[in-house]
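Single chain ahead, by itself, as structure tokens, in the form predicted alone.
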Amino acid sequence: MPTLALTEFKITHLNAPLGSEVTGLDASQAVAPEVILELKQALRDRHILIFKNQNLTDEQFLNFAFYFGSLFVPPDDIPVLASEPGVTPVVIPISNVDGGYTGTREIAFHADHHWTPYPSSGSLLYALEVPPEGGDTYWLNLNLAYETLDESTKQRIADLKLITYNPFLRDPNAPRSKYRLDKSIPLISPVFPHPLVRTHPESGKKILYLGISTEVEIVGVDPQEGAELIEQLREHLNQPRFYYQHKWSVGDIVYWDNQATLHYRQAFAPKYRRVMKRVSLAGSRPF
């Protein structure tokens, strides 16, 4: 009998820092139990998972994303990006087009909704039209930043908790703070501080939960200590060695752990097009 040229499903770990590459699945079709428990063991275990040459509806990505978890739906009072009040878009067009949202610019490293009380757990994007060149995302491995940090940094932050305000409630037209000094700004909405080394709920992994450049204070620290320790851990943490390069390919979908990774996006050419969709899965509260 002639064998079937079938593409059999398997994952296999990228030369790098974090990432697993997955060939061999359709995400249109139902995935067998099994696979889906392979799946979420791998992104436990790798932290970012690239699915190759899918070809999906909305309700076909949404279906195999819901494998994963339920939409993340931030509170009516913290906007978030693409937030609407009373509004939560299911799947969010990432696309310098068509009312999409991100533009071209570059997008500094940072973890999603960390500003929220319950950061959202991990996102899908899936690639339509990519430019031919620029627009890649870098995943960090916040794992291993953590792990690699000297014995007296890690003592010294382990019951530190960080408060990250929201971005998308800052002037724009004002100079960006990437620490808060300034103790008489009045607050303009709520504030959730989470754990500075959080532990991964599932894993149980230690995650330095820091994004690079977003405006942060540690609670009950000096602001002149604080800010000092934050820009030593964000020396710390922007280091090649942490992180993954990808090149986007139409069809590509990349699901990745929103609490062990922060993700940066290099800026493109406004003349090139750069369609996406995402998706994004609830969290819980960190510990």
Ligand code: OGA
Given for the second form:
Amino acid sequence: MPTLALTEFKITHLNAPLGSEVTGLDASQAVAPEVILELKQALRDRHILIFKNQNLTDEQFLNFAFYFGSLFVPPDDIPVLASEPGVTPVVIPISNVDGGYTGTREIAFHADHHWTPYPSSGSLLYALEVPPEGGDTYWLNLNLAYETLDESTKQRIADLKLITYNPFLRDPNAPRSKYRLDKSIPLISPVFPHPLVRTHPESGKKILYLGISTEVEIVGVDPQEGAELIEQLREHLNQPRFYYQHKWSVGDIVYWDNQATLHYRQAFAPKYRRVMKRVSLAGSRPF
Ligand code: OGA
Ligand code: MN
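Next up, the form predicted together with the ligand, please; the one we just looked at was the form predicted alone.
Let's see the whole complex now, leading with the same chain.
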């Protein structure tokens, strides 16, 4: 480490079911190879990393993010957050002002890009302005959620495939269904079934790969039975013992493993500004 660093580089495990805090690292500068490797290992073990006190241009933010992978680019015909026909911005404004996309309402626990053929491996979210209250983000440990299922449920779901429907192809004002029961409504997009029990591509850990409220369907299972099973799994997922609640400070970057976690955002008052930027990294086909 450079001898002139003001604070020493340190990775500290949070007293929480996931997450480590990283201090004494300036992401605007080149990072030493052994530090990158330590960060990658910490992400595998802890699922989210919280970098404190950063101050970056977009270019510096991208350069830092690309140490961990290349840019996530969705297929042209599969819209995701911030997509305009055929293009998705590289650095995505996650903001309730100035043309940002995420408003001020609560955002239910989800994994990004779950409905795409190859969801992102992770995202880095960088806080520029934060509200004095509300707008916390929670991350949930999907490996722990899987491990704490009872044995008979684990066996029952072992080989199931789940379709997660693309919320960006839905009428935002229509009532949302959490499970596709009505088969008479025609499909409006290609669907990409993924394993309900996913194996992490690097750690090999099993995760329960299911969001809390996006519309889903288990392939080949009677709709009523599928809906009941999903409801039971979602009840299990939604427990404080699985998640960490992050209260943002300006200059935080949270890097989360999108293959091991869900995230949720609290609502906040529209009178406040919450301005963040996100970069998502390419992933692979879930197995
Ligand atoms: C996201 C997201 C939540 C937040 O950027 O993918 O869900 O707290 N953000 O802004
Ligand atoms: Mn998200």
